[in-house]
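Given next, in structure tokens, is a single chain: the form predicted on its own.
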Amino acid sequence: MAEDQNVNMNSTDVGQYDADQLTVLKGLEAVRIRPAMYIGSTGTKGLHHLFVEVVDNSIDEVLAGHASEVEVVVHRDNSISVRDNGRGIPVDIHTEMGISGVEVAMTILHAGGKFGGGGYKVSGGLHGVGVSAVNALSEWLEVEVCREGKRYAQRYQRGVPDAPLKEVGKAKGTGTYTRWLADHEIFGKIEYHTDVLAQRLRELAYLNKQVKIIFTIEETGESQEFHYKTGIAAYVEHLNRNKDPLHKVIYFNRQREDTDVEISLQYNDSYHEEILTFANNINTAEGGVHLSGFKTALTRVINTYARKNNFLKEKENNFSGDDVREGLTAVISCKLLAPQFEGQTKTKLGNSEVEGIVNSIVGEGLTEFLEENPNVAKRIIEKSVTASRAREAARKAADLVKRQNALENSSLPGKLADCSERDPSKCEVYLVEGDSAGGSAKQGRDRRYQAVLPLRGKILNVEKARLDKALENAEIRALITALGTGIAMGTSDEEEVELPLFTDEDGVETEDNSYDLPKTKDKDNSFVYDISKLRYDRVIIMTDADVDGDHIRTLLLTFFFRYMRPLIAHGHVYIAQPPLYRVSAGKDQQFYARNDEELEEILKSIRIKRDLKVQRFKGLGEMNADQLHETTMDPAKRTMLQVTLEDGVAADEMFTTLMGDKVEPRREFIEKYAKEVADVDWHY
């Protein structure tokens, strides 16, 4: 069977099963019938993925050295166009298919220049279904190609060409222009988040310093140009712009065994690490071999330098990986011939040889830098020393919590009203502010599967404090204990610290024992985040519907993001939506509104009624238990928001801006978005 055909085994008569019962999906029909198989979903993610597929084709021309400019436009009719000055898709007739190269690329799955090494050595596309899938899922798509002084054009409707490719004029340069309108039959309402598009284009410009990308939104006339001559070094500066860096950006770029490795890093005065990894411009959010190679080399080099220069004494333990990565911002970009991706979302690099390549390159580059910049080296090591001491203090604090729990013959905090169900998949816990709200929640809950943990006051802002200080906070200790997962002091994936290598007379790399580095491995399980021990499937933040409630919710989300990020990534965190108003109409009717807009709609609908009473709840504690249950805790009636992690970089930036030390970025954020919210707390 041809590669571009899918078979659907569909039999309406169980007793009869022959060749006529097989439905053959030809060409792009399979994409339209099951679009999620090709682009992930038919929601917002899938809609934006069409954009990614087309842009990545242009960036592949950049990687191949044939393009230097890409222009992207979001048009008023919600179509998007992408133009590049690359070679242009081949226009000659494909010998086997009997149609033009353009039509092959636009209509045949698994067709493209990324197979067999003929068209591209390095590319971001993996499966060759990209632009053909975009064509299949668009109401219409237009393509223009400029090659050899001529301009060619073709138009498609839902993947079917109106006519063969034809020559339409002369052309001065070369390149490809693609414009498409996503199909409303597939995606429903076509609405793009232009900030998401801009973020991807900005990221691509950082990763490919040779390209200039122009992004225009026709409706507003807004146009942005992304071009960064220093590439990922500028990316690190951008990521640290709201933080206080300890030194200038460190950058090195080396090639080995057909693999090009770029590394950029900079330490800041925060307590959290941010390492972004890419393979052929694909964001490897799950990490992989290039990340592990980087981490191992970083730990080894800093320990070697610290011991060689007497920052670490003979009897002192080595720094752990978490110690040397505290306050680190880094970008790792690898470009290789045949990337192999693994993991749940296929965003984890698995090429085993790349780990050693990155390890070696980082070892060489960073060692040279530290030797040539002793003042910067001293700052980095002093940061690691402070981190190590704080981490030891955090361990002692965690041990104290354990001992206190043991003395109380219970591993759960006393204020927790637990549920009777012991299957975590059926349980949920409400995190509520204050004893008053906690009392109403405890009375209004279903004791079988709903637990309640009241938190007194506002928990510590962990964006401004290390974990050792956070563990001194009684509310944070209660929260950690109640959830049961432990906490992550860092990434908690520490490898054994390797001894430095030297090359002997025969050219063989051997472990250098001259510094007598003791090997260490952190096995303190209290700091290994284990999501399998989570005691509740749903962790629900339930705070008052006011500014103070918003602040408490943000503090909790900051803690989860910094120390329990898998909790968010696996979809366990929710935000309750309690009402702000109750409307009584006579004796029999009552309505609840979560905000002023809902209140206005309710009042419009019952305006003819008499005896209208509007009550504004000052807090959850003012609500009767039955009211709280009916509006916020009853699964059959409640509305909850699930917290998801769409973009780790954007989330990190948001928490740094809103909860960090710097006032000016927070002020700018509030001024920018003040018109979009009803209440703003202007007190810092």
Ligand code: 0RA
The other form holds:
Amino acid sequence: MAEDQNVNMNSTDVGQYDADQLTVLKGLEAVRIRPAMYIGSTGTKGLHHLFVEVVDNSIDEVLAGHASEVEVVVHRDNSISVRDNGRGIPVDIHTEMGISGVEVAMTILHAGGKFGGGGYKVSGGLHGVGVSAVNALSEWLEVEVCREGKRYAQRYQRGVPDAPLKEVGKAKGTGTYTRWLADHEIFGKIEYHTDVLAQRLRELAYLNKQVKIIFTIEETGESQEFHYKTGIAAYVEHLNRNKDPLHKVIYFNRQREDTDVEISLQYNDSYHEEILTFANNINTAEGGVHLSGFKTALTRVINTYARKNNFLKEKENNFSGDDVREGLTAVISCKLLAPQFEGQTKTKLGNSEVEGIVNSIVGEGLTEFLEENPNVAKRIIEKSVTASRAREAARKAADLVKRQNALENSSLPGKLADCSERDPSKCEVYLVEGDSAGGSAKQGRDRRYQAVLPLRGKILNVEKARLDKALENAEIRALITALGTGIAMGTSDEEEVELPLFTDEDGVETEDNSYDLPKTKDKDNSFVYDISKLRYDRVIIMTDADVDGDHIRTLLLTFFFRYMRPLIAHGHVYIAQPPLYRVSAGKDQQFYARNDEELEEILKSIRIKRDLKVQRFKGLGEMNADQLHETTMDPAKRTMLQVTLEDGVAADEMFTTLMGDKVEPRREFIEKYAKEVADVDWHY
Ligand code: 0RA
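Moving on from the form predicted on its own, kindly provide the form predicted in complex with this ligand as a structure.
First the chain shown before, then all remaining chains and molecules of the complex.
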């Protein structure tokens, strides 16, 4: 649609040329006026999106079978260049537009599809504005194309060409080179997170085994090469590298009706599942048809095999989906001609025909594999058997919790000091380490809307325990009942639920989507995670600023990540920032500092005062109720960190490493990140 407004493709009138040029300029101007509409934001995300857009164009050339190498350089001036050895963007004059193909690509929104269609495409998939949006949002952009023995070049400033595309010399091979400097007028300071760039390039190399990607950072001289001959099989190996796998990676790849499906999976001895799904190289974080097709087939194949080979006796129930996915790491990558992206963040694959295709391909591929590898099959089934037994035990434990609550005639844990407000959107709960701090917090809170749940000692490390064991832990039980949502495993079970109907002002029955909240549940409804039952809008972790406090905080975050992930994903989890020092100057002046730097600042600014006293709080319990209220609990004065879930893979890696049972990777990780973790914003 947008391209129709920008370019009248039917026009052959030469007189239109200027008018066309004008509409081109208008198109790019629109991008500059409302950049967020085209690239999502003008923050760090938007800046990195430019990179994704350019790289995706080269990857499309790889997918089309014409390029094998992509070279990315972050230059000293913060410009980035991407070079590929594909066919090169067409250089001949576009008959209708009167400009070169290169200029069409660089100046016309959504021009990608204008050149010979067909083939799987990444670009144009998600945001898909094309490289012209990058051009519009760049202080300058240089493009070079090598084709038919010649080298062509053109330069733009803020989307406007300095001159037409020009032949500048001879060339050996073919390819496209684009270098751009993002516009500081749009993005402010141009700063790339090179680890984020590297991460995306690594992922692309896993997903497209035919490509070699070289990534260089000029400033540091670092250069990395990403080339994985076994593709997503190597990806799964990488994801499991700090876990103990039960067998070699399983891999299969089949096509059906123009859809290419690649599956790779490997079980490990942990209790968690990690399934990454992609459609045309885009991470479909919200899942979709390929994920559901995979899950359905996996459950069916394992149950069928288990019955046939007498691992499941006649009177025994089938394994549930959760049972057969315990300890599973998998990557699903589909390539299709016209992917449809749905969902809140447009990362849910919607093409209904793909569900059956993936289901049948996994059915065939996995059945064949199990038949041919009975030893691996046995190990996988044994894992399902123990998972199933543990889940039964967990079910009993969960029932026990419910019955206990009923017995005590209260659905809430005894040590919870609840608030009086009943509207959850106004309520918050402080999870506090230890009884003495809990006491101060109870006194220092505003009991109308602030609740306090003291946690005694350490909560169980759920990274090393199954759910049934976790539910034996009193602190965890108290936490679950206090929050009210119940628990769920992983994220991948999120499913849409029917919203309650209500009658609107016009007397029409409509769905009540005033809240847009996910519910997750397993097949038989034993574990239901229902975020609409959340009793507090803000769940605030408040621990001492010492090693023990750090540990308890990490244990709590691990628990939320593994069993209440939507709580984090929807931004309900916060970390309180209690002060470490109190500085009093004379009788009536006092200051609080959260760390040594802040203390330093304060001391500098009040140097002349006499009667200076610096007190270091050893723990929250040392603060009196007023102090705690003023510094940490009063919404008008406190600062808190919100825990977000930007990258599920990185988070999984982090929890596995920090809380799992391999010591060596944990030590390495801490050595590498200890400092960063200490002052990072807890964006897992
Ligand atoms: C359309 C047609 C042809 C090449 C490309 C697009 C192309 C675009 C980009 C963007 C970055 N690298 C690229 N490489 C190729 C070629 C058509 C032909 O030669 O027949």
